[in-house]
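Below, in structure tokens: the form predicted alone, a single chain.
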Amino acid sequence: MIVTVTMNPAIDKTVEIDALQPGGLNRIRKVEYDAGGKGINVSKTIRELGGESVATGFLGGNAGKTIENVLNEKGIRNDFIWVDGETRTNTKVFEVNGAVTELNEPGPVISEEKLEEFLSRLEGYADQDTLFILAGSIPSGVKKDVYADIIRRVHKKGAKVLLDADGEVFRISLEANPDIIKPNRVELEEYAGIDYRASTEELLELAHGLMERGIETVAVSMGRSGAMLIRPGYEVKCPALSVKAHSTVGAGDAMVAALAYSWDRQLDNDETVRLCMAASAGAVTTIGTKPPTREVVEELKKQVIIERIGA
């Protein structure tokens, strides 16, 4: 079972304009709405790949009802805690030159009582056949060590955890030793205190250090430079696929979904890498945070080149 945790979900509003005019009139060419938040995006992609997951987190108000309805329509099982306040709406402004401006609302404040109810619910899902996806930002009222707390709680019941976070939340969460992590290059450099573009060898060394702590899989997304997947006895990198990009938004979430789907289906290492690269590349061709279809992913898998690091 895969359980995606989105503690600060959102309605994603995607607008397209010619060129942003700060302080002036901007005419919108196209608008798209979808249920969003990193964990929810992961659940949507898993669904497109043919898998199943349970989406959970906090929802509130009419926006929360909209997200719940979208997930139900897509056939995605969901089990959210309802809170006071209104789930946020995040607006992404796309210009024809590819530039993206994001306007993210803060979302509702989560009380201690609602948080404890949520943590108890997660523990109810935890067993040795469960993979939890902890992805995205932490809502107001919740301490930054909450992911570390969740990791420790579900580990006690034999569950696995895939972490996709950044900044201080990422650093603190690593202390609880998640099983799989998917930082991008910048997040890994920031964690290590590197203020320059790290080489493949340096990124590999950082991954080795994390694995020595007990992390089983380190997947590093590197944008136009492709990605790396490091596991014991398996260290590879893949060049980025050639696609007609619409937006990089959602590419990382698609890779997380592919990692989770591969874990659930017990795919081998090479097939996991192909799926991760294809899903991520497919995501950049879609509008907003919409996931790629399975058909698109299967076609893109044919382009994936796997290179053994150090070979």
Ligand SMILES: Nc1ncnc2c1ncn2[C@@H]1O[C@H](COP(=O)(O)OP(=O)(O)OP(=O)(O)O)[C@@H](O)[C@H]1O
Given for the second form:
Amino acid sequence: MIVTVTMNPAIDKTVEIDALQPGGLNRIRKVEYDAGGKGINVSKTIRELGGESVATGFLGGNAGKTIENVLNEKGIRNDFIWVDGETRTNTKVFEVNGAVTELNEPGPVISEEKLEEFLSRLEGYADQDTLFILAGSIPSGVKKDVYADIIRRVHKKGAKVLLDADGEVFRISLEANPDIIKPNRVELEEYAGIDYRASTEELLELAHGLMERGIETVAVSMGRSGAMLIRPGYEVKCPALSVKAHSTVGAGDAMVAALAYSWDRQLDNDETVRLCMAASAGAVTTIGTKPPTREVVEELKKQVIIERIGA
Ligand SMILES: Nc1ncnc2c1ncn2[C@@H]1O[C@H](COP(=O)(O)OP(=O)(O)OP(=O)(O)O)[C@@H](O)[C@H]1O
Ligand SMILES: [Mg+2]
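The structure above corresponds to the form predicted alone; please provide the structure of the form predicted together with the named molecule.
Now the full complex is given, and it begins with the chain already shown.
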């Protein structure tokens, strides 16, 4: 079973206007709402791929209800902890000239009691057939080591963890040895204190360093330069697929979804890589974080070229 964790979900509100007039009246031409947050995006892509997951985290207020409704409509199981306050609505204002203005709400503050309730709920899902996806930002009131705490707790019950975080949270969480990680190139370079563009060899070396500590799979996404998948005895690199790009936001989340789906279905290494490349490229062809359809992913899989590197 796959459990996606979104501790700080959001309604993603997209607004289209001609030209933003600060301090004036702005008439909206088109508005769209979707449930967002990295873990939720991963659940949506898993659903499109034909898999199942349980989405969890914290929800509050009317915005929280809206997210729950969206997930139910999409047939995504969900089991959120309800908190006081209002789940965030993050607004992106698109102007005709291409400018994008973002207005992000802070989201609810999580109390210690609610956090403890959440952690025990997660432990309830943990067994050797469970993969937890820890992705995205951490809400106010919660310490940065919460992912590390979750990893240690669910590991005790034999569960696995896929981590997708950056900066300090990434660094602290790595100390608890997640099983699968998917940093993008910049996240990995920052972690290693490298302030230039690392070569494939250097990225491979960094991945080896992480694996020595107990991380089993390192997927390094490199945007339009493709990706690397590194596992014991299996080290490959794939050029990105050639697609018409609409929005690269969420491409990494689609790759995380493909990694999780592959783990759940016990797909072999080559098939895992094909799915990762196709799902992430498919996500680039859609608007915003909308997941690609299974048909699009199947078609794109034919384009994948797997190059062996290292071992
Ligand atoms: N322009 C592109 N064309 C084709 N594939 C792309 C392109 N950009 C990204 N991808 C695919 O998506 C994968 C993930 O992209 P990227 O490295 O940008 O992830 P990310 O930075 O974690 O993204 P996010 O966190 O916004 O979802 C890449 O490894 C690649 O397979
Ligand atoms: Mg990412």
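Just so we're clear, the structure is a prediction, and the values are computed from it rather than from any experiment. Residue numbers count along the first chain shown, from 1. Take the two forms, find the largest set of C-alpha atoms that superpose within 1.5 Å, and that set is the rigid core.
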Please determine whether the C-alpha atom of E16 is displaced by 2 Å or more between these two forms following superposition on the rigid core. yes
For E32, does the CA position differ by 2 Å or more between these two forms when the superposition is done on the rigid core? yes
Is the C-alpha displacement of K160 equal to or greater than 2 Å between these two forms once the rigid core has been superposed? no
